[in-house]
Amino acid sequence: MTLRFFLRQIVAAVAESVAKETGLVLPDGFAPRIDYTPDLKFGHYATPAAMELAKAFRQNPRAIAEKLIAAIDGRAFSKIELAGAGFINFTLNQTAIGKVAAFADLNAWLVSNESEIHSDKVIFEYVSANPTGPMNIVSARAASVGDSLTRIMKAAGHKVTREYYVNDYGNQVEKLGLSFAYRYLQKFKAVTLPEDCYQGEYVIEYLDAMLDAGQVDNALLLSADKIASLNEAEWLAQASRVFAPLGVSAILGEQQKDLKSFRTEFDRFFSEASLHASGAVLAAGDALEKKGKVAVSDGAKVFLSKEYGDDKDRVIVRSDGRPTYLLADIAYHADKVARGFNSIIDIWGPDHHGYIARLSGALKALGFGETPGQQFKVIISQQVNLLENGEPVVMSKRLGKFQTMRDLIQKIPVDVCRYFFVTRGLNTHLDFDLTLALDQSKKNPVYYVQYANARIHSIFRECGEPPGHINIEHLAVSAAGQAEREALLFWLLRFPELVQDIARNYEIQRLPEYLYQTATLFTSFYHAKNNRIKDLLAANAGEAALLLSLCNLTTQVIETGLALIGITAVREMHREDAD
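Structure block, one chain, the form predicted alone:
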């Protein structure tokens, strides 16, 4: 059991007791909020329960708080205080901390706590970059955050499927095929690539690889002799249809390699083309029509998305019978529902805010959300600003600056990239400091955390391996009155609570903040004179073993936390980095 869950049970029970004694009624499903205090000098936890009950009890929050405090059995606490407008601050005593937080299985404790989670069947879609060119840095950010969140949600007990939606159908794919056709034609004659085609040099690189591999149909291959009699328009039309799937396959393959290099994996790459081939796209439009949510305007079928907060109704089938991209997206999400997922989470790019209302509206129209626990959540990934020496970096490959995800991870270690990308919530712009990222000292926050972990393992090498079993009760009681030990242990015991929080609110930035603070608290513990394990080995072997056990818990938390954001845990460091 986590300490927070224990405290929530106490406050809930006391609130129910006070309500009964005074003839009042608790709000339905009342579950008191338990927060961390801004500083341990105010206590371990705080609750605004009295303010949450003020309306139902029709009393002043401070008066309610006084009644709640009076009803609490104080044996588990060293201090309970009334603060501000009605907050209650709690400081648990070390004996209670040890008893409540004791665990039989360290690995199970590190990653979840079944008493606090509601397990969902989740499909999490992220990155989903168009297969028309290399992934950019915004995609790298989405990859880091999406992969980290899915790891955390799995750790918290959710059943998570990681999916990448491949937009391999429609106008953009046709343009890609045409771009390849023009680039091939340019090898034999001077022709201008149309402005609406993909201009990047990468198309030539992929084309040459296709030709070298013999992937192009011989009937399409050109020569100097054929050019003179070539029907250019007819050949371009035919060639673009052949090059389009070859181009998608080649680019997607390279994207998958980059994702793997970035330690990002998916359970499925879902093809948009497969939806069209199966008839699922038009079937989704028919389903909306049957629900009475489609109108006809100038021969086109229009989804009545204004009913769901959109700024206007949206065409889903054009007047010539062709479905729009929106209808394909509706069909894709309807397919997610049909696969039995009750929680659908997407990460989208920064220009997709307006798309949320129309897609969530379509799912509501189709009945998703009527069953308790069903949710559709979109997280918008904001822009990444690259900075070097405090100045913005121009993203231009011609100038030798970063342009793609691959450019970035070839220059900056993956550990650093992944850490930096999760230090801010996706809903805020991220300034990626290249100067700091390239700094290999402890000024770089990821190295600071890794070095703390390496220091622990250097202690083990010097003082012996820690006891296999971590006795939390013994650790907590022995830490009483030792400020650095108390602070470090309580901070470590918050870890499973953090995992649960992030799995619920997706605030991934809290994990690197937590790990950095863990490293800071461990450093304070390490430098305290009374925690010199090497000196204690001869004088007090029992206390030395306890401190080794606390170090063991610290490294377990750090290494588990780093793994949840896809970062390696360093166990050795250079001597110059030791202080």
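We call the rigid core whatever largest set of C-alpha positions still superposes within 1.5 Å between the two forms. If you're wondering where the values come from, they're calculated on a predicted model, not measured in any experiment. Positions refer to the first chain, counted from 1. First, how it differs from the form predicted in complex with the RNA.
- A displacement of 2 angstroms or greater separates the C-alpha positions of Gly43 between the two forms, with the rigid core held in common.
- For Phe368, the Cα coordinates differ by under 2 angstroms between the two forms after the core has been superposed.
- Superposing C-alpha atoms between the two forms shows the smaller rigid body rotated by 14° with respect to the larger one.
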Given for the second form:
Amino acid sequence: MTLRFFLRQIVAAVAESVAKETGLVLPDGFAPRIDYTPDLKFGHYATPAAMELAKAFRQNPRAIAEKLIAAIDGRAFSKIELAGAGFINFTLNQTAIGKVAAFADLNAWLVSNESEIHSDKVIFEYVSANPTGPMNIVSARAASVGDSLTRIMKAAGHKVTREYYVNDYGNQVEKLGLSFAYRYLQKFKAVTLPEDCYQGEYVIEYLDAMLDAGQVDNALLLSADKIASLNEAEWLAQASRVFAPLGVSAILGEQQKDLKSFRTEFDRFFSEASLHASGAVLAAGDALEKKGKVAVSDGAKVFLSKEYGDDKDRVIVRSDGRPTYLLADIAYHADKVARGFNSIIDIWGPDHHGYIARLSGALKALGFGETPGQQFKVIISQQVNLLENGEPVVMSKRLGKFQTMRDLIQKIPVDVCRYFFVTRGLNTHLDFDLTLALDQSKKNPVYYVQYANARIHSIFRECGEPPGHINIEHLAVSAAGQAEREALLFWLLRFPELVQDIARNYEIQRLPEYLYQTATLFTSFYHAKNNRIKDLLAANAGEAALLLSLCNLTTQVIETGLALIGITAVREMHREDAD
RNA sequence: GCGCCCGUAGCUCAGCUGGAUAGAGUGUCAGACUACGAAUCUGAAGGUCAAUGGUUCGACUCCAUUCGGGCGCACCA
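Now that the form predicted alone has been shown, please provide the structure of the form predicted in complex with the RNA.
Okay, now the whole complex, with that chain kicking things off.
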């Protein structure tokens, strides 16, 4: 059990008993907050519960706090104090700590703590870049954050499915096919690529690969002889239909390679075209119509999204009968609902924020959210400004000038990229300066964290492996009165609480911050004279073993934490150059 | 015009559903290697949290207005 959960149960129980005794009623759904104290000298945890209750009880917070304190069974504590305007500060005693946080191994503890949260069946969609070109740096950001968040949610105890939506249907795909057709034609004839085609050179590369692999149908193949009598318009129409799916699968394949090298995984790549093929798209329109949320305007069917806060109603079936992208997306999300997910989370790009109202409106119209616990959450990933030498790099797929995710991975180690992307909240604009990332690579925080871990393993190599079994009570006893040990130990014990928090609020940046602080606390522990394990080995073997055990817990936290953000935890580090 | 994000130390940014003295890194300055790895550590300086008003026991956090910076507003996907 986490210490925080233990305290929350206690405070909730005494709040209830105090309320009952005095004939008062707790606020609806009252769950006391358990916070960390600003400093361990105030205790391990604090609760502002008395302040939160002040209004409902119409009493002075300090008076409430006194009643709460009086009602608490003090056996687990060495100190409970009333502080400030009505904070209650808790200092747990070592026996209680050992009993509550009883674990021999960090991962076992994480698993045993899963019961503290309400486990959700979650579908998490992220990246979902269009299969019309290589992925850019915004996709890399979404990949880092989405992948890390899903790992964290799983660690907290949720059932998570990771999905990537492939927009392999519609105008853009047709244009992609046309771009391939033109590029092929250009090999035999001087024709200009139309402006609305994809201008990037990558089309030529993929085209050549297709031709080499013999994927292009013989009937379409051109030659110098054929060119003279060619009906160009007809050929282009035919060729673009053939090239479109080939192009999509080639580009998707490359995207998947990039994602893999970025250590980003998905359980499924969901094809938009499959929704059209199965009739699911139009069926979604019918479902909305049955709910009375569809009107006809100028021959088109519109979804009445204004009822859900959108600024205008949105077309879902065009006047020519073709469904819009929105309807396909509604169908896709209806499919997620049908698969039984009750938590649907998407990461979208910054240009899609206006889209939230209409899609969440459609889900509501279809009845999603009526069952308690169902939620649809969109996390908007803000822009990434790519800088090189302080100058912005222009990104435009159409013009073919852009920094791809692959360029990024080739320039900067994946560990550094991933760490960099998760150090900022998704809702902030991000300046990624390539030169800076390279220049500072040696002073990069990710190396600092890895270094701390390598140091621990160096201690193990030097002083012997730690005992396999971690005994928290013994660690707490040995930490008593030793500032560095105490700071490190209680910081480490917060790790599962942090995992729970991030799984709830998606604030991924808190994990790298935590790990950095872990490394800092460890090095300060390491430098304290009384913690020199090497010296203790002969003098006090028992204490040496305890400190090795504390190091063991530290490395478990660092390695598990790094794994949650997809970063390698090295156990030995080597300088790249001599200076 | 409407909507979204941002404004915190010289620079890049944290600040956990409102909570105790606003924190890191980097840069600057002053120190520390006969030390399980100096890819390190210790210390100093650096702030009117863009501005104004409001809400309350309490505001960087919530609300309103203003000023700055960025982005988006299709029968494209």
